[in-house]
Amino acid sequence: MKKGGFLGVTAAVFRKDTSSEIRTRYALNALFLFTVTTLSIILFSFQSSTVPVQVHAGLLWVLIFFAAMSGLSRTFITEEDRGTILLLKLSTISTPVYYGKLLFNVLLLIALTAILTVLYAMVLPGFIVLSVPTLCISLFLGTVGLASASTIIGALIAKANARGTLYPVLSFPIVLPLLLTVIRATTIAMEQEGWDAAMDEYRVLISYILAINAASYLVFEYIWKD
């Protein structure tokens, strides 16, 4: 893997995780079951009730957050359970491994978010969007930020005994600023036409993504060697 350079190793890790997920479908099955179950509960709870725009935006991102918690937590845990983490450490450096897994998580969560948003709009007719570009940008930035935070947290708790408990406990305070901001941006997409009104939220989301990735780049080397 070293011979391929940074991009080659990153692509190799991404292909490995993708092929592994296609074989096992662990994350896909967990995400699918969570999505169907939660949407069914929301549908039967609200029925014909009128739901405020802010509640729709908040519910959508709560669904995306917990779906991410159920599906992305296995990124590094799988390597520990299978014993392949040692092979990765011996065959390559840390940084491209992190970015390969980050790329896999980002693409997986983007697909999940797109499907979940479409299903949410179909199931709940009150979810009406006035600015589709604003919604798409909000979903993309929010998804990238959530996947970035989930990836580094997954690396942190991979060797812990209480992984299932630690993952959401550590994730929530870290992603809370992201969730609050992206919920506001989604609310703007549902209430106003044009994406100019959400520029302040976009700046916060971009800053969050840059900050979390910079911090991850700095600390992952130490996590990897621990």
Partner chain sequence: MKVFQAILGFWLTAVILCAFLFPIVPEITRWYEFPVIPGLEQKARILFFHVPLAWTSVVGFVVSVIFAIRYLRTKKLDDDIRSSSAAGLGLLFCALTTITGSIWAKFSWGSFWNWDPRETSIFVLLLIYGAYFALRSSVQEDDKKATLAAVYAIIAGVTMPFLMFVMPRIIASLHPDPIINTQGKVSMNGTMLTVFLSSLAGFTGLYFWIYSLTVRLARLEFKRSSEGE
The other form holds:
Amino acid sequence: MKKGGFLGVTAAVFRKDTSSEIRTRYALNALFLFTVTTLSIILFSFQSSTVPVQVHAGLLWVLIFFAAMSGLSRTFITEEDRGTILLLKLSTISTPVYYGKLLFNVLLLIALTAILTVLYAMVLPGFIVLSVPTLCISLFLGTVGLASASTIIGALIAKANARGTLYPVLSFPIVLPLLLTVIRATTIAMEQEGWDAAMDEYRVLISYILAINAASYLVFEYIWKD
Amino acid sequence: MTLVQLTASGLRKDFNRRPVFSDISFQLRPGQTLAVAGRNGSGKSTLLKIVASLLSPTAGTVTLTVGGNEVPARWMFRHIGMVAPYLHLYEEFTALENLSLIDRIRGAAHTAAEYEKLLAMVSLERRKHDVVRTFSSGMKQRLKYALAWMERPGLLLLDEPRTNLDADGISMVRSLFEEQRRDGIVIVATNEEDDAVMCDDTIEISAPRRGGMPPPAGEGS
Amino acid sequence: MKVFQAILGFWLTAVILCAFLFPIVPEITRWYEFPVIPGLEQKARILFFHVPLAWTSVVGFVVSVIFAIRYLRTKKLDDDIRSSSAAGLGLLFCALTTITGSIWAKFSWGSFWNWDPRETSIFVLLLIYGAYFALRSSVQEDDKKATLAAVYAIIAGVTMPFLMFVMPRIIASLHPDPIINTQGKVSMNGTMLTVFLSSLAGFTGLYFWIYSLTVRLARLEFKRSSEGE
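Show the other one: the form predicted in complex with its partner chain, since we just had the form predicted alone.
Up next: the whole complex, starting with the chain shown before.
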């Protein structure tokens, strides 16, 4: 871009979304309530029974997936619903808008995942991790991948009707390979020591992130126009 | 402000294969103004969106040239200022924040004094720190003018320019219009006779008829 | 076209006859006999129908993605018609794959559904097709519907290979692998392989024949609706 620079505009979009979220707290409120409700349901149903590690890893990612589904589509839907998307279209091109919103979603989901995991470990004593580095790397890669997929699907459904139900329906088959891999990586973190025990999983997660972002970069232009 | 030339040729738009309008062509040079007239639902706003490259036409082309060079469609927004009822502001931000956020997203950085001047021009300087949600519809309309005017666009697109404005606001629009027509282009979509007579030229758009029958009115299929 | 239909008809009839009538014997003495595959016996015959169905449902997906990419480039609704017709037919074949596989699984593995990696993959493909049509039905305007559907098909096309790669690593497969088994040796004899490959070719031909009919039909419907009620 000639003036302002691509990064500057991306940062401007990100800053707008962040201050908007801080002011309205639509996504934050939904995510907070979601976390509290689901964690208490899990707590009530487990009582004091012990469950296998795979169940913990799976459950944690079910929580993160549905949290993403409840919060990450807002950034595009709100522009579409309030008619501010035209203001954006008259102000810049598609790419910085996409990356600004992707950055916003990635950071939001990372923060949420961190809080969810800490809370989960606190309230469920059966969640014992042998390798904290493996857990952190897995959570980080999984979150970035999930946020990337959620962002492009969010941009897609913002243009459609019946979005509430459509969002998880469209996202699930897309993120399933990612979820299966990251659940496996999380299980490894709970069972084995050493950060490199889940090396294969990291490779799959990184390729997934690269692939979904390359595809998003190419198709977003078409969602943006019209 | 950069001088632009606008050429629309053979524009046609279908919604679900039903033609809204067809075969619209015009050419505007700096200093020319055009009114787009037509009854409700005839596609005035659709035409404006196509000219602004917010919507792609089913057929035909819109070309914007700057100094003889064609501007690619995705970059056309740089030369366009638009005020329209379907263009909305960020209601959770103040008037000043709306200006500065959009300014940054445009990749420009005007000074605080310039924002003040713009807000004074639309008589919002006393409410600049209030969030837009608390604004009346007329005040929102004024703020849209400030946003459209910020970059001094070569092409100004006004859809129903006097919506919600009081006498004061209307005279402000009029002076902006006169300012713009000195070396820029203005297209006004309107139902008001008063707006149309200000412009050099008027095009009337109506849905193309099918087989001699009048177009189905209000049949929302 | 007529010639193609006639050849296809003969071809598939021959494949079906061979698949059902050729005897499965422990010791092969004649050219038209199939070997016994331990644990499968007569149930091995599903190979000639189930696998080609699964293959065509993937072909349908690939064709749909190719025309989705073309639609985004050309913005001609005809490409969308081709893309969505391919997906519709893919959905049909995918459903048939799931049903035939389930019936077979009931008799071989004892239950209709076992979350075997390939069962899961075909299930996810079914979900993608389902999501694709759910998305289409939730958009009214033609151009927008076509664009969004194309974008979704492309994104699904990018992530689907990951599933194919990830699934077998996570869950051990129950699937018999008659072409190349775990020891890496072919348990089909030449006759079986020939019938299988002919069936694969025949079903692919069938797919493209039905596909061309579906596209023609969709084009006619499209034309009729553009000419008004």
